[in-house]
Amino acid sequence: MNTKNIDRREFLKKAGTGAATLGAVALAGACAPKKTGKALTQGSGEDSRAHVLETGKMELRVNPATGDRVSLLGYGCMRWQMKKDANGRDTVDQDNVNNLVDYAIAHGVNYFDSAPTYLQGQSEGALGEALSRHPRDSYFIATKLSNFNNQSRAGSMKMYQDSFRHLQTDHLDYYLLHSLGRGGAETFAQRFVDNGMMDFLLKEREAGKIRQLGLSFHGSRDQFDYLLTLHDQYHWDFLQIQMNYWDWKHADGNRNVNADYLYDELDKREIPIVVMEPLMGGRLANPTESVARRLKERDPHASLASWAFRFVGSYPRVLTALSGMVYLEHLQDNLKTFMDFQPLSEEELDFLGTDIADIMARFPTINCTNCDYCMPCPYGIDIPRIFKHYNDCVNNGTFVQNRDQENYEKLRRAYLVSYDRAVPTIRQASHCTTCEQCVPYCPQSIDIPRELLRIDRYVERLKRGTLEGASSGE
């Protein structure tokens, strides 16, 4: 068997559909999944103590240039609780944090993805604080060069020196170049080339301070071809991509790329994966009620959440798959999925890619993962929320149509109330100026301002009780 090489379908051959364990599968030059003990009994916080998981073993991914045991579930650190400061500012709830943590470590997750940008600048630190705690060979640290405001190279090698800071560290394991694609070559060259980052980059590698160097991707396909034309030059020891049921085959085709074709090529040079979005910001485990519904006849045991995780698993190239855990059942759900993972079979992939898909498709929501990263607002919109209720009223069944609709004032005035609830007025989608700031930064590359005023007819239309035709609001 070539076992550098091997495909899906002989994958889940060696794997089995149930219970043979992936780890009994010898890919030497794959991402070879492989298991860890059992997991601790005990955790260090609080909460920890009170809910560990007695039993389960947690998948494992080889990557081959390195050996590292990297686990299939990893921790994006995104999404973590805020709080309130004395000063009445936002900052990170590091006793949350904490607790998550070593709660995630006790159960074999090892992976951890933060980025400069994150929680106003804060996730690296926090993150950094709770796995000081920990010894530094039972974890592996991501981070990114998220030099989007800053492309000096003063800027940038801050940036890289406050990371080592912030996440208490002598080396990064996981480098990534933060969200290419958008730009094309000279938005790359701007970043990384022309101020010399690539080659200080590179020297890092050399010398081990950076232990694997690759991107995340966002942008379409000649973007994503172009990237990968600079492999044999720089060598991307591993890509960051989005990937989840949805997009397999329902991206966005002009301006991101279907997930099938981007784990296609990368499988061709065999460039290890790390999976973000598999649930797309939470979409699919939060999915409409026709989905939900098909999804719970199919096993009425599993959570929803656990299908989009046991498909981006079910592909031997992929080394670990992201999740933004923000509370302490999220992290456990997750768990009993990762920890004797089984992959789906060729079936079930085929029900998730077309039954689901299909139904997934007549709804006409905003495909908005929740990252913030378009915020803030100059004008002080709450632009995430506002694509998140909307989403909501879509995927519950509470979404107006038009005037014909069975129960529609009753409809009417439960988006019309629920609106101002979950966005005050002031933060509401009227106040877009269409200024475009926030465009650049959307890593799905929605049309912000064009969205908002969609809403905005929209919501205006129900308040004059004047909406007709399409149930897009156009």
Given for the second form:
Amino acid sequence: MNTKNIDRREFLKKAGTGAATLGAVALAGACAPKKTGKALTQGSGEDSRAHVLETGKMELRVNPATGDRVSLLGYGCMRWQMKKDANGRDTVDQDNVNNLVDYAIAHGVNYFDSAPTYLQGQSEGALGEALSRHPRDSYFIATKLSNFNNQSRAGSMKMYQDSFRHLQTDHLDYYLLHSLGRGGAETFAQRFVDNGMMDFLLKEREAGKIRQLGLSFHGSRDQFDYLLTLHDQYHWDFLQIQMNYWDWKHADGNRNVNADYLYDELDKREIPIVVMEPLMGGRLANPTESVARRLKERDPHASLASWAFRFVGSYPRVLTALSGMVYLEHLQDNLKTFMDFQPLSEEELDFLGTDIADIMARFPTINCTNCDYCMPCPYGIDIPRIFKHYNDCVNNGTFVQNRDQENYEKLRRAYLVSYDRAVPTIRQASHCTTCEQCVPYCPQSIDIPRELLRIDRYVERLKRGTLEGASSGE
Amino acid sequence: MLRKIRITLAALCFTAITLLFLDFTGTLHLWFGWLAKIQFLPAVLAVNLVVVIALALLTLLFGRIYCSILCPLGVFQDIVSWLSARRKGKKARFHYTKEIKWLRYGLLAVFIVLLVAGLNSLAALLAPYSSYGRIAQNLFAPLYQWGNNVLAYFSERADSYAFVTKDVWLKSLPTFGIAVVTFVVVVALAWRSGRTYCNTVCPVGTVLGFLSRFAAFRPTIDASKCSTCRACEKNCKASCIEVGKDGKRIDYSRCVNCFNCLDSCKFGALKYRFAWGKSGRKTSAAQERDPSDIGRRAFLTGTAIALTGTLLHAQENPEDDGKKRDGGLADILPKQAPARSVPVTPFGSESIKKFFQRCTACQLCVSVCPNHVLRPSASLEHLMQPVMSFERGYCRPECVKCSEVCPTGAILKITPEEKTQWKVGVASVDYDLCIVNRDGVKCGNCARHCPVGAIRMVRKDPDSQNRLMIPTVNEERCIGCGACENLCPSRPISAITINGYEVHHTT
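Since the one above is the form predicted alone, can you give the form predicted together with the partner chain too?
After this comes the whole thing, all chains and molecules, with the earlier chain placed first.
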């Protein structure tokens, strides 16, 4: 570990930004729950938070190992808008990306998370292009080794080197082994040990080409424990985990471990945490009506998303929370939360992690975050859109539950028509072959074919008008 | 007055029948479906004696009211002729022409021979109602649907479910070509000389003409009042009034009772009155009307048929280089229809033979099929008559729309419950195309979607550890609905395809 190099860099950075913020920074985390439940009566005036975009300060967290002062809001570069180019291929809208990145940097966001696989392989290039217009020491780049399919040394090496080229940089601030958590020691060995990549990456870290080496995790508890045992050997500088008020206690216990366990284990070992999916792929920004009502009752001004962000931001070991902001409005809303950040009280944390999550548990939604890792399906099925349509219907209360329901005919038509509008017929669930090629890619461990068949059976019953009369879960 | 009544009734019938072809939801059939069923040729083919006798009596009583009010092609020609007459100096552009007997009766004879020989699709080229149906389905319906799609576009953006986008696609190039040619020929004839088609080509017109010459009520000329101004003759779009030196005659076999002549006579010499038993007709020799439209039509038909083969989509399969990035959609090849040893005809049609013998190819069923299953056949033998194919959808168990609208009895009316008792065809599997063999992956989508559970999944290699399953068809259960073919992932040709039954089986 070349701490000297980092110190120098860090020193320059500090000189650049001025020491004034230091006090504010630090400790944001250390003393998490400050606020009491006053929001209930007072409404805390989120509306009036518009001004923070002008006058507020981005919440910064310090990475103790490097002194990096990282913005608590990190930019996830997985969800930018794609446009059709002249050949009908999806292409990232670079102007849009530039605008968003400029705006983010101007408001203090300095952590950008990409991966070679994101956006059909275009994320790194677009991010590199946008960032190249800013001084290299004004931001941190995170990217990943996504060698899921080609685990050869040559393939992995090329992926690593391409990242530098695409991102137009000579060093990566945060580098992750992408999406670990399944297949245990065997998979780990296949992807990183047998091909010598792990040794190589450790050397790169020593040489300063990689400043911080970590991994992103989706999986079960024993998988996590296994990866932590490697900490002594490799020293993970940070870990990226899925954390939000749903996953805190309600992650699918069998396949994905609860986030509170992950957090506590990492906190014990003082390993900085990067949070992914703080909004569960946007689903916490558009939760079930009954959840939305509860949250709005608490604070009519606060956006639904802000609750989810404040939840993860209230935990001090969190270095940054990644949000895949597509539109300027997302970015602005998030900035209003993370500038002059207000952590939640203990009571509020519990309200979200327990009360709200319990309500959500009653709805048969699918834990899809629209990350697109499963795509493209070789048989052309649009998996994330099918799940999104289904979840939206469940959440918006336009889900047909049974034949005796009020407005049954109307809801039935609405569901079928909106399904056809959301997903072309030939890409709908009825075409799933259950080949299961998608299954290993899902970070949420969703049994994709099973869920598709479930939706397909449901749609078939709607079409035939043979939905049960009694109330039913499906 | 009579003319106004005729125009009003004709407008109502014409609008309603046209809407039958435009309304893809099939709801209008509940109110207007009978209008298709009282069309002459469909009623004959349906052996609907009540309608046939009623139409015959109607004609015997009042003349060819049918042609001026009920027949959509006739009214369509009136509209064209009326538009033509709005040109300057063209108001009274008609004159008497002699009957072209050889053509008129020759075509009727040919028509009957074709019907008896079961060559309905050729006969249908001459049939008025189905000709209009093809024009409406091929030329008018797409415009209507595009209009609907514009509304659907806004509806979608307004989060409303009032309008739903409807795929507009060319169901059969030959049939489209024939519709275009028919349209052009009919419009050209009507534009120039009114009802020439009805009185020289139309076999239904000829048949009704046999009766109408004896009609109880008919327009008659009172010679004592007539000033021989020939206003009536010039206004007769059937060209059947002769006002000459040697007398004034109306050819009642060609008169379509439009009553224009009554209004045109300033002297009150023309009256629609009871004239039972009087013959007003003189025989006459051939005249100069150009019969070439038939030849042209036949020629164009042949050309259109020759073009059929070019309809296949060309799209190459994207190379599968393994999954390296996230997102995006795999290209999907459009499905192509397989070669079927026996065509598949709709549930309720009982047998191939009966179906094709009764069908006039009016396209009404094609218009209403919500699953894009029915389309006009491109085979020479059954040209334009509908067949089932499953590239875009399959015959869904809850749908019996085609059986509700068929005016000829080619598709008998059935309920969804009765539908389950019919088997129109049977599936067979091409194991070389099945992705379980081809890609070595799990599938079974055909078995999952078979509404009658007719597909048994069996182990591919019973003797090995391989747990892959391949589909086999239980022919006893298969009904031929095409769900398996439509949802088979193999493209462009499905691995499981349907062949029709000559005679549909019942359970």
